[in-house]
Every structure is written in C-alpha cells, then in structure tokens.
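Shown here is one chain on its own, the form predicted on its own, set out as structure tokens.
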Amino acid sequence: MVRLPYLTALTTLFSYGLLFAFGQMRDFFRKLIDWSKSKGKDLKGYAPICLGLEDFYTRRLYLRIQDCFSRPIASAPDAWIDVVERYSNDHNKTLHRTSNTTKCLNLGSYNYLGFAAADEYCTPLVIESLKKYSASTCSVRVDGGTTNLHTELEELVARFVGKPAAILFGMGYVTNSAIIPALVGKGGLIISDSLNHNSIVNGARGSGASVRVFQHNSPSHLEEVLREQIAEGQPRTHRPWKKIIVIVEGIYSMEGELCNLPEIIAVCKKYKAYTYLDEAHSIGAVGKSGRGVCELLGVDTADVDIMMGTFTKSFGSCGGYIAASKEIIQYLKHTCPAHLYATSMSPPAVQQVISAIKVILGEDGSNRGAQKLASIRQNSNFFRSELQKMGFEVLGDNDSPVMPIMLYNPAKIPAFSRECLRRNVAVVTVAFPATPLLLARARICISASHTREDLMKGLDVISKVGDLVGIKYFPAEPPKHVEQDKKTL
C-alpha cells in the first residue's frame, strides 16, 4: 500500500486545486463569451449528454496532457517499438498523425515473455491456422464458432493451471464482466479486494449480488467483513446469503503486488466462501514453470473454485479464459452471455495461445520456455532493485513484472511521459480514474525479450529524467565503490 507523505499530499491537493479554479474560470468566461451562439444551438427540451465532473476533468485536465496517453505504434509491441509521431495546433485538444516514427525502448506493453513478437515456433503455426481457418469463425461458440484449435486450447488451459476444465472468450476484460453475473445474482455476496481490476467492479455491479469490500491484500479485514456479513445475513430479511464469493487478484496491474493468496484461501475455507482469483498479470509470467501464483506461492489449485486468466499478456496473443471444475465450466457454457452470443477467439489467436503454451511447457522440443520465464524473472527483479537504490518510490513484489514509479503530482506526468519519449523511451503513465486522484504514477512493464543493454538503457533515462522532474522520493543509494573508499578510510 501507498503510504502518502503529508507534504507530497499537499502539494498534489493544492496542484490539481489550483487546476480545478482555473478550469472553472474558463468555463465561465466561455459561457459568457459563447452564450449569444450557444443560445440558438441548444437542443430544445434535451438533457446534455456530457455534464458534470467527468467531462469537466476531460476537457480540462485530460485534454491537456492527452498526447502522454493513447500513443499509436508502428510496429511489433517487441522490446523495442516505433512509435508514431503526432502533433496539435490547437493546444492539445486535436492530435494529428504524421508519417514519421521515432525507435523507442517499449516499457509499457503486457509482453512478458516476448511472444507478442514474431517467433520461430509460434509465428509459423499462427500463418498456417491463418489460411486454414481465415481470420475468423464470424459465428458463436454453440452454433459455428468452435474449430478444433478451441477445443484443444481449453484442455491445454485446463492442463496448464491444473483444473478438470476450462472455458474460452474472445476478450479478457468481458472474461470477468460477463462471467462474475452468471456465477452469482440477487441473494449471493461478492466481497471484493478494495484494488480490483475495473472488469471485476463492473462484472460485480451488474451480477445483482451485494458486493462488499475489504482493505487491499488484507486476509484480517477479509476475516471482520466475512463474519460480519455472515452474522447479518442479506439486507432487511437477514436470510442466509445463497453464495459468498471471494474475488482477488493475482498480480494487482496497478501495484505490482502479489495478492496473499495463501492467508486468503485459509480464511475462505474457514469461513465456506468461494474463491475467485484473477491472474490476468499472473499466470505465464510468474512461477518456476508459468503457472501463475498458485505455483509461486505453493497453493494447491484445488483449493481455488474459480481461476481466471486472460491471454494478452504472456502469451501474445487476445481473450481469457475460466477453469473450474467440469459442472462450473459446464454451467457456464450453458448460461453465459460471452458464450452464447459473443463472436469466439479468431482461430490464429487461438493457435497463437497453444504454441506458446507449448513453449512455456518446453513441448517445441527446445528449452526456450524455461529461458524466457528465468529472463523475466531476472529482469524484473534486476530492474526493481535498480531503480530502489536510486530513490525511486516503486510499488509491487519482486517476481513481479509490474512495477509503478510514484509520480503524485499532476505537473509530473506529462513531464515524465515527455522527456522520456523524448530520449526515446516508451513508458505509460497512469493517473485518475484509473488511480486515486493523488496517486498518479508511471507503470513499467517488463519483458523477457529485453536485454541487459536495453535494460540499463531505461534506467539511465528514467534516473535522469527522475531527477530532472523530481521524482525521487528517497535518498539514493551510492555506488558501491564510493562505500568501499569509506571503508578503507
């Protein structure tokens, strides 16, 4: 957890309040400049669509900085990438591609293991699925849209994580929107982590259930809200909830933290709440053979009902996945909305998910997979630990791949986004909504396919263009020989 510094608190309060007085004073001088050609253009007896804070902080705050967000690339999302240039004439608030692109070390893509590149396994299976099954099935799972290449993806998945079954969608976020309704309704109980994905949120929202919440990687909390809500039982009639379900993640994708899974399903047990966990960030990245962090964490699988993952991370590839056991799969082919009425994974992604999981497994014949999950585990933890000891405040575990540079002030992210760009390294910076308010930050995403070189390049732009926007929050560590002078002296 982010653990704000009074000062650092105060000045991001009184940066974006100060944005906010400034946003409003033009709001209001637009009206009264704009109102005598507003007045005819106004839509007789309509609501206006766009109102209130959001479009507020949208057209004053966002439209500001845009170019930082939403940068088209050229290329391959390899460790390195093309990004496309673009440029605005009218402060930002249009941007304009041009033909022209600048080389730049990619520290922002999910692609952990490097398979989102051409490789010399995957690529030729993914050409050939290609031209047998063409782009896409153009129908639903239950009617026409399951080829041989899902069929035998599920029971690799379902292999891979070490449950009886699986189930495939074509997109990862719907995996969870979709699924969390049709696992639990009116009657039931969601109690989830206070820093879950947005998929989840919505998925809990629209199931029906009541939906509690508990402090972020908290299995104590997690305990006080379990028995207070079994105690209580459902709102006004206090009957016994249907079901309780549990829902965290692996690797949370804005903290870098790994959940502590261990101590969660202990009290989940005890208590005879289900457990749903996601390891969209998790699983292929992380544990001796990529299974995610039941293996890192030495969690028999067995002991979690519901695993989600998605495939845009590891594997290079598009959709996510549920494995449970073989009636909850089956339950699930038969109620859910993805499956019903979603159009199925295009058949290459699907082809481009059973190769690199056969790579990862090392049933290409080579030892690759092993290589690039010793690589990703290597880099991150090289590169975690790099920019520690230069006074960096970074969030997350080691093993973790993900690992967010605090940033807080609203003036430093386009200034972090734009220097580094500028020294041509990628990065992405992440502020609200996606974060609270006052915890804006930098999100570096790290890959197996970069090398030492490409590594110490990052963190030789990110040091300098840390201290030029000033962003390191700690004293840094100085440099081993200057504490051997010392201690000969």
Second form
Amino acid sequence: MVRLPYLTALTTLFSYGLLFAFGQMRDFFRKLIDWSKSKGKDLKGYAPICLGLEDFYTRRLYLRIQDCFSRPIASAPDAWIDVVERYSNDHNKTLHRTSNTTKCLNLGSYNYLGFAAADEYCTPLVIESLKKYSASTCSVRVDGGTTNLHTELEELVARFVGKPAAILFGMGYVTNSAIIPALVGKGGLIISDSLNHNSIVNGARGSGASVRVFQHNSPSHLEEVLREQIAEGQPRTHRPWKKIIVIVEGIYSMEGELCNLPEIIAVCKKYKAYTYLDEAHSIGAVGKSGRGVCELLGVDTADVDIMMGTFTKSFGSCGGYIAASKEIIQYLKHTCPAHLYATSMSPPAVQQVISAIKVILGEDGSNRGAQKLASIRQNSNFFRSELQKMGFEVLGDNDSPVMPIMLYNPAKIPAFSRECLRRNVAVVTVAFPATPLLLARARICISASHTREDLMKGLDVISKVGDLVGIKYFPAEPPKHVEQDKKTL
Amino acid sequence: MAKLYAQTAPPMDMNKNTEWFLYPGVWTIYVLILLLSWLLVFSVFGCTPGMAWTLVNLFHFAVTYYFFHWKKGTPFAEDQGIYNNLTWWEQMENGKQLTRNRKFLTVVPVVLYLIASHTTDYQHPMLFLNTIAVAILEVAKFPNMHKVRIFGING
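With the form predicted on its own in hand, show me what the form predicted in complex with the partner chain looks like.
Below is the entire complex, every chain and molecule, led by the chain shown above.
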C-alpha cells in the first residue's frame, strides 16, 4: 500500500520532468558540439560502446548527486564509522579522496547483531583460523577447498535454521543467481514477488524458465496467478509445467516489511508449488532466538522447501547458504556451478560465522546472543516509533531492523544525505531505479551495537535535517512526558 | 491546511521506464504543465492567446512525438536492453491497448487542437499546422500501429 501526499506526487513528477528536460537539452548540445568539432574520427566503423540513450540516467541524473553514493570508509562498519572525505572540481563528475576522515554514526550498514566490528569471542578464533588455514583455500569445493571448518559450518547452519542439510557459497548474490538455474530450467515456472531482489531476478532470467510476478505480499493475487498458470500450462504447447517454484523474501530490504509467510505457504501447499524463501535480511535479526521469519511468524520450517540466507548481514562475514532436505543439497552439490567451479568460502570468514552462530545460540557459554537479539528488537522498535511520532513517513513492520524514511522529491535525496553527513550521521539514500520513480527513500538499518545515546543523537540529527529538508509528511504527535516514554518501552 | 493523501496499491508493471505513469497525480501534472507552458509562452512572446495555444500545441507535438513514438529503449541499463526495439508508447503497460492511460493520452492532443483552432478563429496557417500535428499524433496512437514501422523508418 503506497501512501503519499498528493501535492508531493505532483511536485515529484514535475521535478523529474524538469531534470529530464535539462538532461535532454544538455545531451542535445553535447551532440551538436561533438559533431561540429570532430569531422573524421579515427573510430570509423566501430559500434559505440553504449547506445546514447541507455546511460542517460547515469550521466544526467546520477552523476549530479554522485557524492551521496559509494562513499569510501576507513574503518570497520561498527556503530560509529570513519567516512573518507571527498571533493570535486567539476560538479561531481569526478570525485577525489582526501586523507581526512570523519567519524559518523553509522545508520547504513547491515550490522544487525553488531558482529561487524571486533568481537571478544569471534575475533581471536578468526585470527587463529587465519594463521592455521590461511586467507584462502585457493581451490574449489570439490577439489581441495573443503576444510573441516566448511563441513562444521554446514552442519551448524542446518541445525540453526532447522533443516536437515545445508550448502555454502562464497558470495551472497551468487547463491541466488547460480542456484535458481540449477533448480528449475526450461519448462518450469518461477513465480516471484514483484519486489524481489535483483539476484533473484537475475537467477530467474538465467534459468530459462518462464517467470511470472505476483503483487507484493498478496496471497490472493498469488493464488490467482497460480490458478491461471496451472490451467494454461506451458506457453505454446499447453503441457503441464514441469515444476512451479514460488520465490519470496523474509524481509524486503527496500520496504522493511515482513513477508506474509503463513498465508503464502498455505496457498503454495494447496496448489502443490515449491517454495523458496530468501532470508538474507531476516536470518539472525528477527525471531526470539534469531532463527528468522519462520520462527517469528510461527511457520514450520519443514513447510518451506528451500531456505536461502546470507552471512553478510547478521553474522558479519561474507557468503551465503542454502538449507533444504538432504536429497536437494546432494543434488545441488553435484550440479550447481557455484559449488563445482567457484572458489570456496575463505576459512576465516567461515570461522567468523561459526563463532557468530555459537554466540547467538548461547553455546559460547554466555548470554550475549540473547542480549544482542533483545537489544536489536528494542532498538528497532524504539527508533521506528520515535520517527513516526516526529511525523516522518517510515515504512516497515514492527520488529524489523530496516526502516526506510520516505523522501519522494529527487532534490531531497542529496539534501538529506549531505546535511546528515555534515552533522556526522551516515545514512544511505536510495532512488530510482532501485525503487519506483516517485518513491525515493533514505534507508536506516539499526544495529544491536547502537547504544541508547547513539539512537538519541541519530533521532536528533534526523529530526533537524527533516525540518530543514521538509520530509515530515504526517502530523507530529505532541511530545509526551519523557518518563512515561521510558516506562512503555 | 489539511493534507490530501493519495493511496494506491503499488502498480505491477515491471518496466521501470513506464511504471511511473501508473501512479496517482500523473494526469493532473500533465494538464498543469500544459497550462503553465501556455502561460509562459503567452507572457514571454507577447503574442495573441490563440498564437500561444498554437505554439503550445506544436511544441507538445514535437516533444511527445519524439519521446513517446520515436525514441526506443529505456534510459538506464538495468533491464539489459529487452525493450530496445520498443518505443515508450509500445512499452506502456506491457503493450496492452486501449487502457485508461492510453485513452487519456489520446484525448489530450485532440483537446489541445480544439482549443488552439478555436482561439485562432480557424485561420491559416495556424489551422494547417495544428491539423498536421494532431493527425500525426493520433495516427501514431492507434492500436493497429503497435510495433508498425512505416517504410522501415526507426526500425
């Protein structure tokens, strides 16, 4: 459900129209000047590297606000982060790094449980494994790249997630884009949520199966699409589909919303379609013991056929995993190119995940895992409710650590980003084409390592910048008595 | 002042180039931009209101013909060029014809033509230019012209 003030929709469309018109005029004059200058270029007969139109957005819109994206950092992405200062001499066309850094509050990293910086239990074990196994196995899994760390982590992940077996991959994006083609091919049907991540879209395109999309988080529309497709069958021959897979995500990273899992699983079971759950943002971050959306929403893990996740967000490492039944994992180990031909996960990274999972489960002998999980839940709910009280439009469900603040107008994106950086808060802003054209947003990711003072500072800065930039689209609630606030939390 | 909020279900169009047209407020801003440009032309050029409407009509023809019916593809590379042979009009709503948005965009040039020819009292040469403009635009928007390239121009 998209909800925006009508005047804002009008002004946003007008701004984009203006930016587009200016971009086209500059392109026109650039073509004119280039044509009049260069008569007889030495690249005759060569096709241009890109057609003039397909990089229009990058050249004329993205480059103008380039300094808000891809900011280099100079420290581990903990609750506070060192951002490298950059300057530009030609209006953001090229940026140069200086050697100065600013310490900023980090509201942009996916550091849900605070494992991104040095941890008292994990880091010594990781350094030990670096000395023992070295930084890379220099081999694929099937050749010489499976150390006992890898087998230990696979068993641990399977136990943590609640499935019989698991398989690891070195990169999270690749986990989706290489597994989906191995699972379903031509003659199969993939039904994916309309807001799925680019890795899933890539994997679906690369598989050769037919792809259909259902309205975001709507089990009724999914049922409609399933009934229509099962009745029609394959495109021209109308034979029955070889396999139908429905792909959804646990937490959608651009909306912060939880998936409507129980109803979607019920629909899939009714029509006998397989389910694939991508828990990249929800594993380790939601659920009472951190086991993801299945635990949070009360879904039996045996009902989801394939559960995928990444280690980048909550475990402070890199890579991804797939957890499923023993037969599926055995099949994937024999067919998936990411397992057969790609270098295996780096051993210190594997050790980091093992230690992180042990902390979460409490098997390291302390209750830091439970503390972290409680902390992230409290922090997210506190931050979200405070922002909503101030009058911001914040998306996402309760308990979700991802909260996008809606900006809408294209000019507010660099304004918000730069003003926050000036006040030492680092935020991530997202615009078209990662989000729909009208719905640009600033995405806040809360971490368990944020203290209450950090959050108050963040709220203070965001409130001031929000007033400056004009993004408090809803009426603010009158300030309550401070002690009453603390008691309700 | 009480704020008006617009609320919709997010549109299902996967093509990011045309999806923005399905959001609330697009028709309003289109009409408002036309009115604003008439005001601008009228105040800057100091001509008669009829001449201003004719200029708006011709400018509207040039801009919309170029961007809706001539330029093909999308202004970004994320979709890997699957729409590289389709103009914006053909990409709209996945090629479905006679939708509400298409009907709106078909009516607007006709209304502009009527206003322009009425305010110029049907004189030459404005009437001729206006008629040519609206004829070309309307033919380009026929459902039968979907993916048709006359004489292979712009193929």
